[in-house]
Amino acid sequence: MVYNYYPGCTLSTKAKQLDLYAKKAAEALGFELAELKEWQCCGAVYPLVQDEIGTRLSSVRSLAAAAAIDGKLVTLCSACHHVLKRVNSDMAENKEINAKVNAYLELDKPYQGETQVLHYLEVLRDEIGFEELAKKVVKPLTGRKIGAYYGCLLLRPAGVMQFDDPENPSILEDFIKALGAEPVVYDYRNECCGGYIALKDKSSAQNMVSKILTSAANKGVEALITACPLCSYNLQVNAAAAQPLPIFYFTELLAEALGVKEEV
């Protein structure tokens, strides 16, 4: 199975491990991520102004390109996934935005939001299946206590993202179980790490990160996994006085359990 793949900018620079291990793991699981040609930055932040279309255009170009192939588009970065899925919803539900974007882009075929935007974790859960994933594990992560850090962008707004229960998600815990490790549920796993506020108000970001890491450590978490490069950065750089924990991209543990991490 071949999936159209939107990597986003950060996975080519600061978050290379998220991308590389995902590709190696996909190969071990029997599917391929085929990078879209000439993709452009999604903008990193979803535009809240409803009469503004400029920052939606690059996302729609990628969505339309995927629609022209097979109608599915896989992402890894939480921010890219968030932007692409919400813009896709705009194109499907907002007639004014749809008309303005299509008039500007002059695509061969007007784009109506028909692409299915999937996060890599949704591919594992819904298309591969965690039970099948568990069968492929050759180096189970037995005895390791892993905490899932969701952050904000994968889960909210729930009506659009439709990723998991925003208040009590389980997809990452189920993923951890499939790898043979022990998932540890803790407070603040689905709360904000501070996001881009860290650029302006570092102390506030440090306070938010401290709550996350302290809560995780108090529950016995030995390491955290995330799908978000910005979350990874904040959890490591803004730890301040909090108890530091190893932070991994979920694909790193996936590649390790599948026995392909050392090959990257």
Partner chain sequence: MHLTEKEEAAEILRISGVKADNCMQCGKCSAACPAGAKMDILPHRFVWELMNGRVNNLAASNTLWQCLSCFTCSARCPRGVDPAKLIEAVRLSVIRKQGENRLNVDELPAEIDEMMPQQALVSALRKYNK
The other form holds:
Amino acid sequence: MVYNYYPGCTLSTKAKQLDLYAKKAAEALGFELAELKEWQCCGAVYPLVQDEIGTRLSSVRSLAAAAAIDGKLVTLCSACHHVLKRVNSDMAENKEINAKVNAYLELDKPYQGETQVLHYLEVLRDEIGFEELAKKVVKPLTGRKIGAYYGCLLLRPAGVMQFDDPENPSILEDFIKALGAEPVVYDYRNECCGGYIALKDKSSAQNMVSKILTSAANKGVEALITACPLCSYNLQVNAAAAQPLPIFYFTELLAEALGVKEEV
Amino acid sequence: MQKIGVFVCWCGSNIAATVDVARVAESVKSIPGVAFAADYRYMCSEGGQELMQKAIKDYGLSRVVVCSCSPRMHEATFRKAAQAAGLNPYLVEIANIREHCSWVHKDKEVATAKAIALAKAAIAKVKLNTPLVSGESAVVKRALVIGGGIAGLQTALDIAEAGYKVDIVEKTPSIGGKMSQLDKTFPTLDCSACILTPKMVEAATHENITIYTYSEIEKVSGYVGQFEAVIRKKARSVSVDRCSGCGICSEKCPSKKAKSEFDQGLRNRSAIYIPFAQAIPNVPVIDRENCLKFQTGKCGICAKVCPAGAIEYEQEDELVTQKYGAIVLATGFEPIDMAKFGEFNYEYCPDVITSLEFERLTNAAGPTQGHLVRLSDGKKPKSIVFVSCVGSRDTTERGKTYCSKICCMYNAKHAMLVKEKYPDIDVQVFYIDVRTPGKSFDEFYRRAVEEYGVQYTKGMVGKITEEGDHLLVHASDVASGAQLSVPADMVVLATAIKPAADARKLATMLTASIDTNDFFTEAHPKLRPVESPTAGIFLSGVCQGPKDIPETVAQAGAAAVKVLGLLSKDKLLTNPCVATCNEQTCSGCLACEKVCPYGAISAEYKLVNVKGLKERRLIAQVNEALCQGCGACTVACPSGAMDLKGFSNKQIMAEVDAIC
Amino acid sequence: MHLTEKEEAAEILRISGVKADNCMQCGKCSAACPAGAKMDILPHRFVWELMNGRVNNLAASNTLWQCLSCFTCSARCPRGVDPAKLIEAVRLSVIRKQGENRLNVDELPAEIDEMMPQQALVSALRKYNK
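With the form predicted alone done, generate the form predicted together with its partner chain in the same format.
Now the complete complex, all chains and molecules, led by this one.
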């Protein structure tokens, strides 16, 4: 199986690991991520109001490109996934936005939101299955207590994201279980890390990160996994020195369990 | 030639403000057959009825059309008036120019034109009306009450006291319902069991009441006055006759891992169990899912220790068929599931509990013998937070759009009971609105604040987190516009209530209507609040909508009165507007039989006269007693042989022609 | 074209696509807003002001710059109101005006460390500048 793949700006540079491990693991699992040609930056934040058209265009270009191939588009970065999925939903549900975007882009064929946007985790859960994944694990992460850090963008708003229960998600815990490790649930796994406020008001980000890390550590978490480069950044850079929990991209643990980590 | 009288009602300004009633009367006068037409301020008034009766006599009217409100309101009134003037009541037609016209339009010109069209249609139809005569059907002098909680018990007792037989069918092993799980009741704070158990005993010992516990309704057929129900008595695996209720079986049972339903899962019970001390009957059941004998074949200890030899592993479900004149639904409620509300941390924190769990926790017969302790460590809490409206007034797919109505009062009750017993515990209630209409209710809530010092804060709780050995309640203080993080040792969630899970299934079985929330719908929200729109089906308690105990008991009594009104009649007049089959044109395909929701159609071989020749053919037969006149068969019939009296195909087509 | 405050509030509601009238002021949005500690106007008050046709004090509030669009408020609202969208609409109405950018691009390099992902820069520029 070959999936169209949208890496996004950060995954080619600062978050290379997230991308490289994902591709290696995919190979081991028998599928391939084929980078979409000439993809454009999604804009990193979803334009929340209805009269923002220009900031939706780049996402639609990528979505339409995937539609022209086979109609599926796989993402890895939480922010890209969030933006693409929500803009896609606008194109399917919001007539006014749809009309304006199509009038501007003049694509060969008007885009109606038909592409299925899949997060890499959804590929693992819904297309491969965690049971199948567990069977392919060669180096189970036995005994390791891993906490899932979901953050905001994968889960909310649940109606559009259709990813998991926004208040009590389980996809990452099931993923951790499939790798042979022990998932640890803690209260702040779906609370915000501060995101871009790190640039404007560092103390706010530090305050939020501290709550997340304390909550995880109190439950006995030994390491956190995330799917978002900005979450990963905040959890490491804006953590107090006294709370150094190792932060991994989920794909790194995946590659490790599949025995392909060293190949990267 | 028919002589038709047309009476156009103003309904005060309800119709006359939007429809030019005089013009309607004037314009129908020229229609062939119309011998009299007039408008009148209130046709349903005595004056209006007299006008109609006088016209029938003076003009020798043979048909009447009343242009007025919905036939659901006054069809009976006008039929009676016409009958008193010597006309067959089924020669009266209503043109609904209120609900179908004046109330839904603003433009008088357009509304008047529509009213004229509706009047013309009714005139066209009434020309083809035929005199119909009601039949009679007998009334079985026995009522069925589905649900053995306080609603069902009260209804059954009231019916039984009036001298009629009643059967109560309760799906759990004991009667008593939710009220038996409660500790104290508002606003008087008397013990729930103390006021409920006398009613349970009274029902159990009443000569006119038969109780089927651990039983469910399998099937219902028939119609008002003549229902037939099949009751499934689930196998108890214990003989009710021989068991003395000594309880030694439960004590010795080695399988003790099942969650006690009665204690909301707060403690375990054995596989053979009596749900609670005052249960009626005081006879255990074997929960076969958890019984070692049934699951592995090994064990059989209960049979060995039973001094009465009452254990019957080989017992099977038993079906009982019984006829009833009336059926009362009293199926009650259950709290919603908290699974979708992860922010309250109910799943992971043992000290976040629901209000019904709190009832068990403060109940002397509960899992902690009434000692208020934390489920996590068995310690007494120093602070408790109560959260209102958990899932109520929630228009998202997570919650219920309605107010659950009972929570504000039981929150005040819980808060006060805690303060009364443990004045040192801090109690805070988070609310959106405090809603306490009802006799002595607001005074009750204010007492919690003014006398007991319970802290009420307007604002919802957004998240509950664990901070070491206590909880942190993240809430808002709406009045001051502040965020709060309140430490608490225990949090109690006032979860929304919803109708019992089987309400929808029963509604289908009984063709009783339910709303989008699965509450049973009443025939009229104001004037017929305890009757279902389906004749002979009555509603008692929370299955109709959220209500507290006083309201439930009042409504239960009202339902009983309605049942008694029905059972006291020896005969019921049947609706003559039933289906009829034209044997000449019936092909015997029986499409009608398949669509009939009442099982009123059967097939029979009959000798039929076809063009002078006798022919033996399969013909559809309508049982007029069962037919409810819905007309589904007339639509399904490919040859037009099936017709509905009072609504014949010709009449309907005449109406359509008159409009088009 | 000069709009009255009431007209401006109506325009904010229009571009946000949010039905603020569904709000029953339960405060659940504010209760666990992770950025609430530094907001001068919490989300429920933000909605309340707009429902009542007021927007001037919202445009001047630091809530606009503290909100992280984490959508916790939107996810938990029992009435389907989306406070995050309302805050965004007011925020945009401010930065769309000339000279109202909140990040000085010349000063940015000092804030950027070795590990900071591009995602943070793009997001911040989208949120604070136009």
